[in-house]
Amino acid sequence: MGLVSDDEPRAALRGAVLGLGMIGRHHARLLQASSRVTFAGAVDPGGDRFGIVQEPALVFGSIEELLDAKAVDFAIVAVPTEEHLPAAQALAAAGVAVLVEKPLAATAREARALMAAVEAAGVRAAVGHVERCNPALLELRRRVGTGQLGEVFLIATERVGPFPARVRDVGVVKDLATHDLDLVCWLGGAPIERLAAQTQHRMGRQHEDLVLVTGRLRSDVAFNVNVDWLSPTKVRRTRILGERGMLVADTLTSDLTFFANGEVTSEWTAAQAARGVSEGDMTRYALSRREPLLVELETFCDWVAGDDSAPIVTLEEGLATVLAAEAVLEAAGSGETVRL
């Protein structure tokens, strides 16, 4: 999939971005570099503090200013989560397709209102769960789908690191764990059935900065999610354990490694016990690496242009992730297992 079709040239889509923060600036960079997109502009009341927009006249203070000045086919909503709903409502009312950065909205109620606005306007929309575009995770999912692991037992994710100063409006559950709550369903091919959770508040903020989630998908696959803003090193790892071995994806480096179950025995009993009873070969796969955010943009452009088979993240999937995040906070607060 590319920004230019191999079959015939496509009309350039007029794309804009709302928010020029840590993620919005990268969206702006890609929009300006794309041969398939005409950059319509960026909206940020604080201006272009990173200097990413090449034409200063294309930086606007409000959505209304952008829409008055430019015709826009689609916009990427990369504003703080609590502003997703009004931004998407304004864009949809103007007939603009929207790619909303995850999470879809701050609450399930707001997510449903956003979905209703999009449906009423008849515009195309998707959610920016960019981890689904990571080459290591794409290949991991493909290999699981071909049966490489046989029956899957467990999906486990680890997403830890220092606190990012950019986050002000939500805790680690809605900011980071929404990646993983989406991934376990996408990789496991089934929605979450039930979960339990523990959170911690160690930084003096209103919101949680650590969460541990354990649960089960409707397919009976167990999952575990470990996320925090307290670790002094950054780790992004997803592993899937099955009857034939384990696949481990490092999404920082886009490496994918397979640990096969083996049948080689050892006469040295202590070594056998220490190394595991069925340790086999380890293989690290050579992968083609493309920037996940670029792949996400390409996919969304295909969707806006009318390709119904484009693998976007639907608003329904985005809502399911918000509901799962709310269930995590409910489970952590009550100490009880929550069924979704």
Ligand SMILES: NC(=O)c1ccc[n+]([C@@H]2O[C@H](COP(=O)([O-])OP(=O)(O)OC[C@H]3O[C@@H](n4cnc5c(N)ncnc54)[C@H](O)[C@@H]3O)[C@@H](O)[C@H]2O)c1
Second form
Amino acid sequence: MGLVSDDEPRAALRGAVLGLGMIGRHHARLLQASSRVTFAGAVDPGGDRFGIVQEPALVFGSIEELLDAKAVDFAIVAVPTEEHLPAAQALAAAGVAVLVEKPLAATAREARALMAAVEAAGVRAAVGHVERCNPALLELRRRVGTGQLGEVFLIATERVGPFPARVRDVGVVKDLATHDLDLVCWLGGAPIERLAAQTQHRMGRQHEDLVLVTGRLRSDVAFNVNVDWLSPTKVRRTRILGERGMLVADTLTSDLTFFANGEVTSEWTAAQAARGVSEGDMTRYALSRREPLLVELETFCDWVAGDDSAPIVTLEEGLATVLAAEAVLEAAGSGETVRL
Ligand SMILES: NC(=O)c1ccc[n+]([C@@H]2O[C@H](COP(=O)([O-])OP(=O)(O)OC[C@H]3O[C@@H](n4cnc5c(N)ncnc54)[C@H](O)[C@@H]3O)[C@@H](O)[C@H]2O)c1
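Now show me the form predicted in complex with the named molecule; what you just gave was the form predicted alone.
The complete assembly is shown below, putting the previous chain first.
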């Protein structure tokens, strides 16, 4: 059941998915369509409620049933967050590589146990922080890397909208803001140094449904994360502000826009500096739009097949995000700034 050998890096991998819910059904669709993968099956005790698996015999009620029936090289863990740990443990013990949906686990303790299981089994594993595969964010990061904005001083994300009835086991911090806590570090090129947070509980659930985080990366870039399930419209926006202007990515439409600072035309440079920036040209970039979940799958397949340079999200990065989410909840509870 091991990995394909290094001299056959493009051979089809036998891939399965655990969980056929909101996100698992999309993984199942892509696994069945990909020429890189032979679809080994899907596991969901609730069955295939979205009717996504073309061959009904490939829907299994448990991991054990799947592994008894099929040889599996890798599996995508798309079960509720609190069940990531037992699912990944069972797969790793059977020698199966795992792509675990974000967040890596519900708590840092569980994330570390998951990492230990993967390490003990010697299997490859990564986290599905799929926003890193969004074309607008990839291009945003590339442009920041080329120095288009000059020195960067702010990363601000907004991820608000109505409540999706599917989420039951965690609050908005772990379910949604983990996207943003990963993004600010990936885009800013540094880990979080400190943060403060505010939450709201407006829907009568045990967990929070709104969070505002403000903090600083170790690179001294300030960041702001604004996430909720209470807004009557869906917004997914990431903006990076630097000394030459601002890049704004809309990940719903995969649009990227550059707002340049106006040219300095006056000799009175000191007076201009005191006045601050002015509005310059605005450019919307035309991007080729590939489905982020497909890019994530292909990247993971490259890596499982032996390409160590494939840009997967490591378990260490996944753990850092879970730790950041716990720090957010601690900061919101105590009202204090938390250092990571
Ligand atoms: N990357 C993203 O953008 C994204 C989006 C949504 C969800 N997610 C993550 O994916 C995971 C699943 O979320 P969802 O919204 O699809 O949840 P969901 O509740 O819609 O679906 C989960 C499915 O898993 C099944 N399940 C439960 N226990 C199982 C087990 N032991 N083995 C196999 N199947 C099992 C359930 O029957 C259900 O069908 C969560 O960790 C969530 O954070 C990621």
